[in-house]
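Consider the single chain below, provided in structure tokens and representing the form predicted on its own.
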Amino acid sequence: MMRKLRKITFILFLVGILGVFLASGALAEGIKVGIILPLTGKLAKFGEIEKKSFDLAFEEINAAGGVNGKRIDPIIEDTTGKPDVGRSAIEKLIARDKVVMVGGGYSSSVTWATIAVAQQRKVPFLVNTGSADKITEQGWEYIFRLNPPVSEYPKGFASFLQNVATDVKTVAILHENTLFGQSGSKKFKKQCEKSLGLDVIMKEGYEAGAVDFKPLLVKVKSKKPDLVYMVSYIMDAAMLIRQSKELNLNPKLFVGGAAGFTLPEFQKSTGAAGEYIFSATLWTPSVPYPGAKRYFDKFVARYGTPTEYHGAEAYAAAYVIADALKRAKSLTPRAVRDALAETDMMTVFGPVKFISYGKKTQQNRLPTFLVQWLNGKLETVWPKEVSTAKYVYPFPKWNER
């Protein structure tokens, strides 16, 4: 009877043993999803926090059941920061590892370069960052964006030049010459000069890297704007804060067009000198969007830094792929496209739709806001409804703080 008990404990001992194995060999058979960042190289922080918030996203997803009982695989591809190391990321995950759609995106000269092979291979793609117009300006019906474009990115910091900054009369646009701040830089001016009756006195691009860019910014003083607007990637964005004060040149605003000017690395580059800059940004923990606050403090708990825009809305893509994924009639990439199609939620970033107005299609449409840095601090400033702290302005001098 002992030995009989025995060897039914032994065969139930097997059998829960072979269920967990077969449980985890199922859970190991997720669903391919492919992510493109930039891990490595000067872009490496941008890529660094939207690969955090994919994980963190990822992560509960699967906690909470995945898609229908299957896991999310992400699988992360390097580009470096460089197109054609992004085209090959791209062909490897579609080719070799079969995914049924794309995320990510960071950098529009990148994400542009990616997107064509996407559109090309009919696998859709959901950009999350990569914000030049023309991206969702091509009828591609496999290329869907969640970020406002560039040109959009302004539209807070409008609201407040009309509301407050009243005496803004002449703006100096710096850019980087890459598409991203090329397409930023062109439609701000068109903006300003159309929209908000100012004077664009000097629109001028640099070089992405430079460690020198006094003659620039001497040129700029030599103007005397009110406004100094620029579009630029954290290393120059600092670099730019650092030699306008060491050239006291002293506008009535300093704005960034978002990008290098939210991350927390810009504070650490430029110290005292980062203070009072201002930034237009598409997202701060203080909107009124469901989780966005909660995501902002799970970050922090689990990194250790603070997060911001990029991180948000890599955050939010996680969700938009699952929520397409459990609606997709089959796990096949048309099939996942036209889920996307239909996308109608909302998200820590905000509500996702993808819609048609102007020259874009399968492009989501979100309100943008202004942020300034405050001891030390990225509060948000504008519109008063979300506002964390009151702006200062005029800037204040260099020579009188």
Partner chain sequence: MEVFLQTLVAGILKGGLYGLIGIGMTLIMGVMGIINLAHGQLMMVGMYITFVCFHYLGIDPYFALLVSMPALFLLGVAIQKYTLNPLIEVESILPENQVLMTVGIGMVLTEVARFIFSSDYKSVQTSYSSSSFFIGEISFSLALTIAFFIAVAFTLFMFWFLLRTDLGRSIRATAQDKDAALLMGVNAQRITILTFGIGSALVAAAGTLLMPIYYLFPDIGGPFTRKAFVITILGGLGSTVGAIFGGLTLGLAEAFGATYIGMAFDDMIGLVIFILVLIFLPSGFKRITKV
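Can I get the form predicted together with the partner chain as well, since the one above is the form predicted on its own?
Shown next is a single chain and nothing more.
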């Protein structure tokens, strides 16, 4: 008898679970937009910032009346930072949730695995972070990219070298061995040698997360370059700068190639050592785009932590998505794609217009800036027209401060 009772409870339990699953299928009806981000795993930190920004933006859009009176329902899927899981996520979004378009896309490997599906299924995908050049070099008509590809990050810095730092003759390039570091540094080296006429005397990669960069830096020191250009993420960036200080390594210019050198954590963990460090960047709260600073403040007010360029990319992408949905003739993937192709708007991340140039198609083209840490604040120093402070050049020597 007891056994029978247990059996019945067990079956009832299973039925109950099934019931909740079925219930979960029949949820609110809005315009479904899929967002693909790494919310767990190693990349979770940035995925989380992007998710918060998407949430913030979609809430604002919905509060302001949504898209022609309809709510946008973002369905945010976790890729865990793995391509095969990313693919599971987009297959689910398209096949089960029947989204009209997809956004997000963080690391290049996951982005690639997912956009291929989007193209094949003819669902538009707006990439806002995946930065491998190849993503928009396939001529795929359903794929759009908001952020510039990795090879274009040092663009803004070049004009500074040509106009201000003209006495720089030799360059040492240090980079992390990641997609970002390897392609960014390669491109910069080419640019130095071909168009800037600089002598690259050293180019060396390192595995992110090293404890001690001194062997590398002492080598740099012995070669006495005028410019040290580093493509590094936050913590490696901070270690490089701190240990340069320890070694009293004094080039004319320390420049970070985007990424790590502009983030608040960099300042926090270098302290005074971070002063006067330059960095190329796509976005900081001080960029001259409408709403950039406001977005930053809103984010801090809401979540209590600062945001950075990944967040701005996501926030801008949400508005581009809303804009395209508004203009779309119908809420079908095809119509949304056509509307996206005609996007021409201003966002917190800059102007967005998908154009074709070189090998790239449907790629947004953005200027890059040069920023410098001055008095603990990140100031835009180049191009001159948009600068918020005057640059300090050359770099004051560590032991003379």
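Numbering follows the first chain given and starts at 1. What you see is a predicted model; the values in this text were computed from it and never measured.
Peer 1: Given a rigid part rotating relative to another between these two forms, which candidate among Pro74, Val320, Glu152, His175 lies at the hinge?
Peer 2: Only one option sits at the hinge, namely Glu152.
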